[in-house]
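To begin, one chain is listed below as structure tokens, in the form predicted on its own.
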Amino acid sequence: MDTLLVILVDGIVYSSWLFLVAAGLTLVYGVMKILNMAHGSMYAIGAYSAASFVGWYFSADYVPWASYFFFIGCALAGGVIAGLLVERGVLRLMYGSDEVVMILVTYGVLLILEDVTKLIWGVDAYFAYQPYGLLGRTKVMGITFANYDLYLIGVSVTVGALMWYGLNRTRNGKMLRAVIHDREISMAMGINVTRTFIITFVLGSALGALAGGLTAPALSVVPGIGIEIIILAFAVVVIGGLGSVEGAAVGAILVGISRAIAVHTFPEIELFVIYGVMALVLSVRPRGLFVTATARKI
């Protein structure tokens, strides 16, 4: 029972982290039909922004509890600025290009931003451990869990609920869904598609940066984390179905629980199990579990 509880909690925590990373990626693809490889750089920018701020904040000996508001805000600000620069400076010039071309373009942006982060923050590791330990620990059935991990689960659920509500219950969300289904008709109806693209890409970038900022206290922030995370995020959105927020949530849960089982039972197959789940799902559902319906033009 103890092992089962540890697997369940570890799997849910990892799933929450994966969902935060994958949510922005699948949102951008759903609206803009761009598989944004640069999303990993947004994650890295959020992580570096948060980690550097945490180091400065605690060295200045300010109120510790207030750091949660500021380092999350710092990560979001980094993601918004970077997303706006990439969309206005690069992507707007490429709209209408083939999807493969867009993948190559965003991959190039990923490589550029990786070097930019090294120029800004250097190549040394950043450690922002203070917020992780500040919330303390909780003992459940004799097993101790970090409260920060439980906090991460709460943030993930909140983000998922807000995204669902925003897309399905608000006027702007319904306009966004109209753009997803048919851009040409949306433009004919007076929807500003260009502004929708800007907002979507910036929001997706902010979600990626938020994931990086929230996970910075739980790990060391080092060069290359953006490239590592984009592979995992890609696996999650492919499992769930490109463009589906619900699919990203289910894909994250499948990958998170599967990885936790592997780590605690067969650790040597930890890396394989993620791609094993993806291969298994795609062999049955080639377009993912929650593939969105595509209108057929006659």
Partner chain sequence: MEYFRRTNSFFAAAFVLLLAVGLMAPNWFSYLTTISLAKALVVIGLVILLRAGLVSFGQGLYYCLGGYSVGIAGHYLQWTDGFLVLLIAMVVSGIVAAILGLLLCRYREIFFAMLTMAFSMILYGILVKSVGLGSTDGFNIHSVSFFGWEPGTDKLGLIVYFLACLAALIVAVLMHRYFHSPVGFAGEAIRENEIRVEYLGVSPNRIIFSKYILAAVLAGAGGGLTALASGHVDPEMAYWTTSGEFVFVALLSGTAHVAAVFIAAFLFEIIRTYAFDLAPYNWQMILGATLLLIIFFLPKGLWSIFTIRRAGGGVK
Contents of the next structure:
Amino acid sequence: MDTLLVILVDGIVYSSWLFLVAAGLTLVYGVMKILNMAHGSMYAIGAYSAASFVGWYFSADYVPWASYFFFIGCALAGGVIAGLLVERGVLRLMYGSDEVVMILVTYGVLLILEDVTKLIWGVDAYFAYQPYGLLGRTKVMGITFANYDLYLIGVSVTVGALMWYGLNRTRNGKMLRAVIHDREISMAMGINVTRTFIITFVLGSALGALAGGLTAPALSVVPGIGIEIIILAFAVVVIGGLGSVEGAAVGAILVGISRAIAVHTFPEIELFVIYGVMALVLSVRPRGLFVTATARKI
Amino acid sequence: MEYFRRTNSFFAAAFVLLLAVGLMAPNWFSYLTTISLAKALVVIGLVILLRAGLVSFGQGLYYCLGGYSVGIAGHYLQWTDGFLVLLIAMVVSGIVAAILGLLLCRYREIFFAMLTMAFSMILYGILVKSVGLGSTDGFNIHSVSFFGWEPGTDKLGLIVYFLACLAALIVAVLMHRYFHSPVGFAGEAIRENEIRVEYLGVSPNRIIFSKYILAAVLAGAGGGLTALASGHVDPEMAYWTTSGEFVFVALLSGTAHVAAVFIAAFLFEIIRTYAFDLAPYNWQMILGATLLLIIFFLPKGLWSIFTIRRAGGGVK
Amino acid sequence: MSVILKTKNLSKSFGAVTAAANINVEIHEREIVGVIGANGAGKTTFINMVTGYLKPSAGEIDFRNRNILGLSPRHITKIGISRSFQVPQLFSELTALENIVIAHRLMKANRLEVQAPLKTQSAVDAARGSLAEFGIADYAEAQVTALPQGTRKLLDIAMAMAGSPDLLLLDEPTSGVAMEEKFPLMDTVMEAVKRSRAACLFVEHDMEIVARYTDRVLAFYDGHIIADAPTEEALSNKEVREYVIGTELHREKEGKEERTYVESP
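Having seen the form predicted on its own, I'd like the form predicted in complex with the partner chain now, please.
Let's see the whole complex now, leading with the same chain.
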């Protein structure tokens, strides 16, 4: 019973984190048909921005509680700047190339950003444990868990809800969904694609950076943390179906819970579980749960 | 056969030249050449896939499998014969590819790219956690023999160099013929229009399946040769950066000619050796920037500089 | 002459939309059949079902007394049914000659070779012969992207005929072709078809072409076949005149022949 509860809590925490990591990737793909390999770099940039801010903030002895808004803000700012630079500096020149070329382009961007983060932040580890430790732990029904994890769940749910609201209930969001649904028609209908693309990419990057920023207090920020993220995020996103936000949520929950079960029963197979779930889903639904493979019209 | 005579004579001449260079050149040069020949084998596999319109970000998987097969055979099973272990490396890679290929041959474009990458990272993850295989440090391969003869450490480098030259010659001849064969062109046909291929009575998935296995076998051979030459294997061989470098070399060489791959691999290895020493923290940035420039200005690779556009060829 | 293709109550619906309902068709050996009907009447759906690209919702398809329902397009191609496409499906970055050589080699081989060259002298000669038959030999070395539309159409049909099929299905062979080129194009195609002794079914909007080249006409309206009769009889059928030819004439008068110009990605 206890184990079950622990698995559930762990699973939900991990799912929340996965959703944050994957949401930006799927949004960018949905609208722009670009699988952004550099999404992991955005995560890293967010983590570094947050970590260096936390380091400075806590050494300066300000009110600790305020930091929770600021370090997220810092991560977001890092993502916005990086996203803007990448979109305006590189991607803009390549629009219209096919998806494989775009993946190579974003791979090039990934390589560049990996070194840029090293140039800015060096290669030594950053620690930003204060926000994590500050919240303390709670003991419920015999299990202790970090309150920071609750905070993570809260942010993830908020982000999910905002995305849902934004896409379904606002004018701009409906336009985005129109672009996701049929890019050519939307263009013909006069939707400003350049603007849509900038906003989407910046938003996607900011989401990636937010995920990194939120993770920073829970681990040491070192070079290379971004790369596993992109593969993990892809696995999550592809389960639901590339380009679908709801799909990313479902994928995150599936992977998150499965992993928690594995970790608490057979920890050796943790890695396999994540990709195993993906392989299983793909062998039944080749394009993911929320996307139906359609024959090309001839 | 008449059809391939010119290219084959060119390959033969290059082979003789390489052998001669090997006898005269300093050790570091022949080592560097061995590694670039080995990596060129991997990249030729990647080029086979690229010609069919597929980008694999996970050839490191088979490069690593090949290396570890050689290592495990020599280190744990005491099978040391150079030819035998290379064969094992190729067979192991082929078998793994045949299993993963069942899933992968249904995918194209970004799916194929990302799934191949995920698979290679799984191997990386496993190896890093395998204490018995030396975790992140990997392990060394001590003895290599050839038909019972064990060359001393002073000679081993040269012998492996010759082996690499021989492997390169065989692969170059066979793969050049492959590129021009019906199956080779079927790859291009799949890249251009799968529906038409299907309506010509051929299964695109099956062709891709066979190409994926072939590419894996070549990568396994390349990894095996690298292991023999360096006497060491580690999980880094399966890491995304390794696979990424193969993609880089493939884009650099383009898909027009087998020979271009060897040239590109050699150039890459030399630049890498120096750039890595001079600017270890900027190396990836240089790679990335060059990659963008290639995609932007030379989308068909270096070889396109040398070839004149075919008469009547349209603008793409 | 014996029946080679026979469909029984063939139906297809996409959700609530019925694209084809109870299609009963027989095609005989060496017969030339025209298919007419407005866009969306189910003509292409019919071809897609017969060639295995779309799975029918109900019904049966027999080819030479063999049930071919559920076979894949490549399987159906192998047993003797070929098709061309409304938007030519070609290998764009290769030359016209390479397109044909590939078509010949893929169609005819049971196992594809991995070491022998594709472009053997005999294969290239055969391909040039095929291009000459369709009057496009001058374009042999040109890349597909540089070919005029009519030439692409012919190349597409030449590739469909590479395997010497028993039944050839042509989806709007003259769509996208300039008015004055339509008859020469159809002359070329029909000569090739007659020489190959294949049966041929083609979709066409131009009634003059239908009248000139076909023995029999199938008229589609809203997923149903409303007429299946010798050409003259079908074209003078009251329903056909009202629902098919009327709209075609109307369309011609307005001068906006609608073409779906969706270039394959």
